[in-house]
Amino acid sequence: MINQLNQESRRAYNEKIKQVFSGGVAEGWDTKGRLIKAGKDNIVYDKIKKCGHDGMSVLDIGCATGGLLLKIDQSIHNCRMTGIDISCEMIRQAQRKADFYAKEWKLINHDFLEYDFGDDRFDMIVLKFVLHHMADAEETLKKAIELLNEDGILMVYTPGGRHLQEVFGAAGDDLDILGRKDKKQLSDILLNCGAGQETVEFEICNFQIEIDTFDKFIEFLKRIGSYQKIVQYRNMSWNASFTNQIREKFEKAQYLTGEYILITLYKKR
């Protein structure tokens, strides 16, 4: 993962991200979970229900097709919902959801770091399965914290260092090919964002993933953008040697370890 980019480089990086998360990835986003035989990997929604309140303002960064926006809007009353995503196709699908369910969401097709929110501030901001794809994690979190109201809550759900370790090994440094971060790395990023005075909770979500075949595993990685991340979001396939290495490890594994880390930051007055 690239942590520090100048503006020109970041725009080029984001253009590649935009292309990856349009087309086939966007079309298969809502059905990607069907490729997994077993595995519960999402503790975010329960946390939102616990921490949320009626009438709150919510920003979903990297909102994709609006699935999380819909869940929140259907269970917490009178929320002001905003979603932002760099992919125009993701936003189009989110708008179709909003229209079908008669929801009045503000949906923004833009790069989060470059978008001017004006005077808008939010009671809750969520980044779910997004941070490891961002060009600059520190700047992303810094801006998100600045956009919180006093007593606002930031939730970040991102792959931990042991995610898919049977195939890719454990994450070892900031340039991990999947963008995985362990608790210490995430804590350091938050400190660099100036969040040292905020109350922060870390929750580890460990689970097992069972996928029947290697082809389905590769398809799953493509649908979540991880396959493309390994080749730095370029329009190219893995080389044969790397593919064979991953296949061999996949076929030896009885199951795959899933690990996500949920960060909940409570902004002080």
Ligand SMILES: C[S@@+](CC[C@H](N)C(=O)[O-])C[C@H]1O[C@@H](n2cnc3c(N)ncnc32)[C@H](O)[C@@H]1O
Contents of the next structure:
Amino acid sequence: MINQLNQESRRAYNEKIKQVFSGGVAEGWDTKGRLIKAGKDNIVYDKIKKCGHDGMSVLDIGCATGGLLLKIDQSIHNCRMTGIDISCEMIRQAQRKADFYAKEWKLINHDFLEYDFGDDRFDMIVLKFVLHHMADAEETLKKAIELLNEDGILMVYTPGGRHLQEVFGAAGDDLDILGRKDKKQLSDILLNCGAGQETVEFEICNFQIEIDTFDKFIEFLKRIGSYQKIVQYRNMSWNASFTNQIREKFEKAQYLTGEYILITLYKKR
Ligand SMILES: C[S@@+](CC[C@H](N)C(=O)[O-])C[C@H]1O[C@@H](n2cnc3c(N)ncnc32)[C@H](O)[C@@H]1O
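Show the form predicted together with the ligand, please, the one above being the form predicted on its own.
Once more the chain from above appears, this time first in line as the rest of the complex follows.
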């Protein structure tokens, strides 16, 4: 399990993560959605608009190319925006976006778990499609909660246990190949990181994913880092028999289940 890696293996793990989220993956990050014919996967932004307020400070952990930072900045006034990402190519693209739209974002190219935020605290912290790629989910959430201001809000959007179940089966345990977690597993993680007293809402977002061809499906998995996660982020391909199993299941399925879980945690005063 990738949780609780020791310092050295965590460093090696992060090196692999950096490799995965660079090159073609970073370049194609903003256009990968075109591979999917149908599939609504994102309730995070609507929730942010509902819970956010003018002048708030926002931290986007694993901000990639800054797409969410831009959406928030363009719809909520005078926000102070910070994005952190371990991939320098993602941060470079986010900086380009900030320059193009004349935005003064603080963009940090660092591992979230290692970065020292000093006295900085945030009104809203978001982890969108990131928790399942982190070396230690519990430590990540613990640190994120500590970085919230009083009354701050943490939002985590992460694949649920039934995500893509037609091809990968439902997630059974912590060793799930895609890092999917059901509501109970996520609640347990939150309890373990001391969030028992906070108000926590869980919203399960189910949707249908339609992708025309198996090749496009594989291409999509590669673009979001899920293909690489299955081979522990090593620079290698799936073996032929695993690929064939997945192809067979993909071709049998009429559509694929999309399931993401949105956690909203309101920090206690
Ligand atoms: C699947 S992408 C999601 C990007 C973005 N949040 C979105 O919704 O489009 C995961 C991102 O998390 C970043 N990431 C992974 N581990 C990280 C870490 N330890 N610290 C900071 N960023 C990390 C990756 O570089 C990548 O850009």
